[in-house]
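Only one chain is shown below, in structure tokens, and it's the form predicted on its own.
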Amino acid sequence: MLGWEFPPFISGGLGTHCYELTRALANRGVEIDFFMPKTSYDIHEHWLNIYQTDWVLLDPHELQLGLAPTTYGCYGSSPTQARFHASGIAGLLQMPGQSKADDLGFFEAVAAYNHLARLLVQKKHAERHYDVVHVHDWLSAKAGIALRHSTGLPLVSTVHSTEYDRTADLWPFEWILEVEREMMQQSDQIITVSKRSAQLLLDKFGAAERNVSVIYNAIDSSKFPKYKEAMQDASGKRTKVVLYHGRLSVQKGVEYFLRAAQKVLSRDRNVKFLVSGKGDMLPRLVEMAFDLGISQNVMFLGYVSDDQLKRILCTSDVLVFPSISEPFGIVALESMASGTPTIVSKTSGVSERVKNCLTVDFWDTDEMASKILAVLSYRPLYEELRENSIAETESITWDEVARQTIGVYDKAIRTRLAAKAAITMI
């Protein structure tokens, strides 16, 4: 399998996807190598092989041979991709401070990484003899795409998000595009997270519906406390909290969040807001709290780690997710399972899978605000959807995912030896 995170190295989903659900598959006995890229982290769990890709792990001569360039073509879009074609890996290994990929540019690092985790992978299936190569997203496609060929194993891709989803069909930049056109194609089997984003597979990328599979993501709800911690002002009165919490991009949706803050406070000055969350954004969001004259009751959170969010998820009273363009939306869950009541935009994955929450157009702030005034002020509400989302996540199991990831693994590698089959009979 390989991912670009593996907790602690997480900035998103993605991350604890992969950790959730190679440990479900372990426990079903699935043997996992797992290959990253190089952090400055030792990362071990007993369940499965990590392998980060440093240079040290290679012979020397591999990494003598460079990249061709264009091997990595399609992302000679942009100028960081055009000066790594022109020294190629072993160019960049030679660069003074640029021998490691945390050293590198994120699209160099990208490249590298998946040139050092196809070598790698080649070196150790040698020894392992795997059955199925497994990927996540564009950021490792590359390699897992070299890997098919060259190995002949079935890839099966999984795709959390779409560079559409993640513009929120903005500005797409067409050389990810492109890495995730070429993922579609040559993938035996997809795995995507909801129905929504499956159909986008079809509409955008021309991906067979016949290869693409929708699984849901999970939760492990026994993480997360169910007891609730009141937030009090400077004179002991309790403070109502209504969280957001996620990266602040287009696509999550956050200006929305902020407008339906505003509408709530004109009604009850009693509720304070948390955005908690990092992303390129965060300047404009702030300028914004101001412009409304709601920056009193803002607060702006920054990066919280995981044991934090729970924390905060247990001192809120609801968590509004409003993204414009969600493939599926884990905090919903992690909110759920903390008994908190949430509201999702009704374009979230997320919607599809569970019944217990409140549901909104991201665009219609109204509906938002009223929704969030509902729950906080009417107290048997706000009872039921604590109680009932407790109780559905405690269904929604990583060992179900791991269940159904098994059959498109066994799904892939007859569809590979059919096509190997066909070719021979030619």
Given for the second form:
Amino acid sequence: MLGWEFPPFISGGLGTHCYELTRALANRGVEIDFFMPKTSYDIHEHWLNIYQTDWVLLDPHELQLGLAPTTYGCYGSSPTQARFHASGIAGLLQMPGQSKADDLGFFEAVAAYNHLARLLVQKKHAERHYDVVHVHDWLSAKAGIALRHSTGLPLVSTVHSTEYDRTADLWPFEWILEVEREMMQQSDQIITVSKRSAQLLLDKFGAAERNVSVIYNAIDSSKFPKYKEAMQDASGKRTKVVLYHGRLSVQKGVEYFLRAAQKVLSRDRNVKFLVSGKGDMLPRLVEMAFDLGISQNVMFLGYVSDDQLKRILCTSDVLVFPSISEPFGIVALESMASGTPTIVSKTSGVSERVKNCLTVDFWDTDEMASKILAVLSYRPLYEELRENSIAETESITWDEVARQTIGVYDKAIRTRLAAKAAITMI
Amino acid sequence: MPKVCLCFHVHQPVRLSRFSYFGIGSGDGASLESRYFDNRMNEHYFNKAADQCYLPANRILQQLLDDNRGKFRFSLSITGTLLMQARKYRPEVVESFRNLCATGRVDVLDETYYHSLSSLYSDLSEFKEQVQIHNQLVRDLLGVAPKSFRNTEAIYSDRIAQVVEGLGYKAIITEGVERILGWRSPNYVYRPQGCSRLKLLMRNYKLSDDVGFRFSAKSWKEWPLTADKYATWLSATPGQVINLFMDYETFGEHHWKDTGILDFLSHLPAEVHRHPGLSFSTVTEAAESFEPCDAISVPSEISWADAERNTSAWLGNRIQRACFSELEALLPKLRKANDVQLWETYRQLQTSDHLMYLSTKGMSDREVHDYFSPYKDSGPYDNFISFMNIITDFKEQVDGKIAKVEKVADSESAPIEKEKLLA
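Write the structure block of the form predicted together with the partner chain for the protein whose form predicted on its own appears above.
Below is the entire complex, every chain and molecule, led by the chain shown above.
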């Protein structure tokens, strides 16, 4: 398996996904070697072998083989600025276990990682005799494609998000789209995290329907505390709390959250809105809160760690996830696992998976505000959502994801064999 | 051989509008009717049911009543909310039901006008009132006087039976729940515990559901179900009376016309009469013909709904119970406000369907709830929000009216007080 992240080296959902998936796969008897970029962490888990590919030994000119972009599109005016917006790994720079990617341009780092991972996997294959190559997103796609050709192994790709999702389809970066298109064409099987995402792959990337499987993300509910504590203001008065958590980017629809906040406050002043996370929209959102006249009731928390998020969820009465375009939206599962009533946009994949949350159109801020007020005002609704969302997330397990993933591996192996047989026939 | 007792239940709720939190208190003189109820949706569903079921099925029943002079008979339970909408959207539906009744071989049952859960209130006067209004409506529109009773969704308990006996009815019907019947068969007439005159008929759910649920299920081993096969089953069933109670919408709506359900209905009487000794009876006639063979005790409510056969379809979770108790708690306020329009709205809000759309049950029942919910793209929570917003707004309306009434009362009584003092 090839992935860009693995805990503790994580910046988004991808790392957590790889962690939980490999663990569940191993429990079902799958042996996994995991290839990731070189980090300063020493990462070991008992259920898999982790290889951090190192490029130190390579000539610098090899690192840029045909992969360096010529323009940076919306990702900023300079390469330095561009580096960490592209993949949703904003925050990488500040992390203690920085990748060596910092030393290079982001795209060069991705290119180097793919190149090195390919060489390493090829070498290991001789002794390990892999059955399947599994890559995650475009970040490790190039290596996967090359390995499929050089080793003849079936390629399975998981698409967590596409460039269209990450940019809300505003200024997708053509070069990444190109890699993604190639990944869709060359994979024997594609796993995606929701039906809406699968549809996008069919419509925009020309993926073949028979090759696409939907496997929803899961949650380890036991990791989330279920208790609630009331937040109080300075005078000791109970304050109701509405939370947004996620990257602050166009895709996430945070501005609709603020517009809804204004409408909620027009009915009930005793509500605090927390905006947790960071991203390029932050300055604009701060300004917007000011312009809407609600800055006193909106708190921007900046970067929040997983552990901090768990604490914040305990004090939150409702979480709103207003994403414009979201292949899945695992935050909603985390919120539900903590027993926090959750409102998600209908354009997020998670809304296909769960029943015990409220849904809204991201642009319908009247409805969003109406639902926030309803959860805050009607205690039985709050309690019912709380109880049922905990119960529901307990049944959304990674073991089920692993079971389905193994099914896809089997399918990939079969189609690859069939394809090879066909070639032999000719 | 037993009597075959058919009872068709005919009902359409008055469906609620989607009502935003921001709609609360923003009435500005618009009628409650137009704000709370989605009459376009109601008209749509009514027309659909009228064209697919009520009119074609009534035509068949009329034919059967005319052809089998006196031998074919059945019972009907029709809610007030249905008749009210029929009068509004499709008067010919009322006319066709009236014609059925005019044959004298159709026994119409009483129930609560609004298909409500008022039988579960601690104060039963509202229940009695709704039954009384229903009784009047049936007399006025259909020209017959009901003698037997069917509570909303066959909800039943000893307490309800005793009240119904007090109202003078001859019979009451409910579900043949196994945990109540034990070894006993539903095909006999029983006496409700604590009653001395009222008789109890219990639904044979297996034979009823063969038609109501399974008729069009191709995976069912008895599919396709023909009238002669079904009549053979009936003739092989021991007992006094086989109670076949089902939604009238079974015929043409739950099972579409192309499943053959309407043909089944039109052939059934002839096939039943082919078996010597097998004959039809209405609920009231069955109650009059047989003496109870045992007493049945039902301390807590049963119904014909969901797998549990209790009230959990409407009161299974806290959002349902919250709406139910909010509405029940409003009763004294309505009396105080004493306003005809508010009473009417209040009662329409009590229709049990509104609560059924809030059910969060999983598994098989979920499908039944979803099937009947007109709000296809919204779940129980959305339905709750909308309903609770309406109830909250309605409470404000009632409070506003009470404030007005009290103000008038004050200004009227004040001078009298003064005069008294002077004298």
